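Read the single chain below, which is given as structure tokens and is the form predicted on its own.
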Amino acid sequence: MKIARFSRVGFILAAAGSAVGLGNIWKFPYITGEYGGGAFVIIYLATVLLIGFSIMIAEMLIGYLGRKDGVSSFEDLAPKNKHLWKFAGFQGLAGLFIMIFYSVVIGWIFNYIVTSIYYLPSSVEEAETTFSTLLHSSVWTQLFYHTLAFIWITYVLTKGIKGGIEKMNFVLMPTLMIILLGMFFYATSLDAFPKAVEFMFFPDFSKIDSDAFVVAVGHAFFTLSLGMGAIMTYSASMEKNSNLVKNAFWVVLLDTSIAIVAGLMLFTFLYQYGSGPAKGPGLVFISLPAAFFEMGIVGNIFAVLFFIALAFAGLTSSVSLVEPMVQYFIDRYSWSRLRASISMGLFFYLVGIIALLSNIDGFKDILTWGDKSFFDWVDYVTAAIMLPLGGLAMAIFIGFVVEKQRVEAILKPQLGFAFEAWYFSLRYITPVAMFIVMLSLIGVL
């Protein structure tokens, strides 16, 4: 049977779709607001180039050489201790666990697409009340949209690499970019645009502390979809003789460009119609809808378009979060794609209901342990432990376990004189950075 492979453009769009998610359009702007703008952006961009790009090449290499699910690829490529290294491939569980709350958040976005057609809050206070009502009281609304997200994602997975994942990204990724660019060009016509540019590109290092470095590294890793097996699994279906470095470059460029464009656009709107750069997760669901209200009917149109773009970003990355474990059950247990897709979909959907209920009044007390709800615990464990461990495993595996000659044979013709610098970064800079991030996020440092 002929194995389905991505076309080159299809792979780049799928990998970029995996990387471009809620982290770019939602999280990047609000953490940029929290850490003072330009100085944080500079640290973030440096982190993406020095650490994110290095790990992405390594993750692509594992998938490209292994040509199987993550567990089998690690097992096959390890020269010794194969029975131990196969456990590194279970980083695909991180993506599946992320989907537990990610699907719920996509449900919130679906809800905002619909409500923005006819209603926008007239103030930040009203917007905060609206979002709080959705989060803490509207169980059936959340459940309905969470179910829609589950159906969409699972259906695309059942259609496979070519007919599902590539086809979806061929439609959603260009549409996402057109919507964002259209809104961005409108933003450039507003008086507040120079303020947004100044905020994002003129650094004030007095607002930077050690936390900013940790957040920048962690976010660069999360937004590039690294450490969860997604890029590795997609790379297993890459065409033969593909240029991994060029592919990684295009994915990083698209991912970073969309984050910058989204940040400039959102900060322009907030300066023009709101109270300036908003801090915290409420930027998209609280501050921005209130700013859209000030635009009049144009604001309703922009709000709908923005939340559609946000939903597309979430859906393209969601499919990649689940695909590693789908491929694992197909390769290791000979499950049909239909069975594997539905099983993994039902897992994140049913456990996602628990995450959803953990924010609802009347349920959250019994679904909260310590200072975190079940929703927050899943977010915390994946971000603070599972993703850094996945990145650490890949850096050590390619840097110290797989024979250097095998790595050189593929990457030296593509990297040229930069190969040794990349290899050094992968072996010594990246593991230390990931270890520090993990220790910081779990509160040891």
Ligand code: PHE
Contents of the next structure:
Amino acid sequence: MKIARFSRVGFILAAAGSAVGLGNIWKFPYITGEYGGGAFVIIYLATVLLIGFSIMIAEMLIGYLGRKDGVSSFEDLAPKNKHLWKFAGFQGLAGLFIMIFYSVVIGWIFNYIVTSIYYLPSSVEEAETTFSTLLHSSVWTQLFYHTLAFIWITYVLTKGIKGGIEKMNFVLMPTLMIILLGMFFYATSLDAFPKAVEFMFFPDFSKIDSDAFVVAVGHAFFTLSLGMGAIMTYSASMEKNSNLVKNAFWVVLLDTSIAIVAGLMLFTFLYQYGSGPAKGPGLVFISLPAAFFEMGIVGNIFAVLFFIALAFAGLTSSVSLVEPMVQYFIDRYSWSRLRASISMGLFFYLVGIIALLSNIDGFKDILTWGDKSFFDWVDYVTAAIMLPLGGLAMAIFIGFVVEKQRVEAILKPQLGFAFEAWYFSLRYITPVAMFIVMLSLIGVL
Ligand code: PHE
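Show the form predicted in complex with the ligand, please, the one above being the form predicted on its own.
Below is the whole assembly, all chains and molecules, this chain first.
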């Protein structure tokens, strides 16, 4: 059987498409707002460079050497204890779980694309009411757009690596970049631009506590799509003789620059037309539309374009969140791609409906446990526990389990003298850092 592989540029775009997601444009600006700006950005950047980049190379290597779904790759590469290591590959499940809320959020974005054409809220209070009505009472609207997201994502998956995933990324990623860059250049011409630069890059370390530190590290993981098997599964379809280090470099560079461009642009608009850097998940759904309102008709055009870019970012990440499990059923159980894609799609679609209902008045009470709704629980368990655990497993696997000669054979020519530094960081720095983050996130520290 001939296996479809990504082209070189196709791989970089698809992996960047996975990395650049709701995390960059929706989450990064609001957590930067929440944790005080510059100092937070510096910690996040340092984590991306010191930990994220090295795990990205390790995760790519597992896929590239294994050439199969995550479970089989771990199993094949482990010199012993294969049955144990194979479980690390079930990390792919985390992607399906993330999709449970990711698809619902993409649904909100679809809704905002449509409504922004003719309506923007005239104040932050009004924007708050609009968003909270959508979230807490509009079952059918949310269900409609959630269904649309499900159909789009599943359809692309049924078309496979080349005809589906690569093709979609070839169109959506450049479009997204053009929209964001266009809006960014407009933002640089506004008076408030220097203020946004100052907010994002002038650190005030008094604002940083251990919580901010943990969030910055956790976010570096989420935004680079690490620890789940998305990058690993894509890497199984990388061309032979690819340069992993260069590929990882491009993905990290694109992901980070898009987050910074989006952040600078959004904060400029919020300073210029709104109430300054907003905090919390409502930033793009509440404060931003109210700021766009102040811009008149240009605001409507910008809002529509912005939400299109955000939807594209979310969709290209979504396919990478589901593909690991699709690949698993194809490789291990010889399912057809069609059957695997539709089954996995139906899983996140149906459970996603429960997540959606868990925000709706009337259903909320039966779908809330402790202080979190089902929706929030899924977000918390995947991001706080599953991804860091997966990252830890990958670092240990390449650092200690897979024979060093095997790792060296591929990466020494690509990393040169930096190989030993990378290997050391993977073995010692990364696991310790990940462990601390995990303990803090689940509240032990
Ligand atoms: N990186 C994506 C984002 O920033 C989310 C994601 C996480 C995608 C893990 C794949 C795997 O939104």
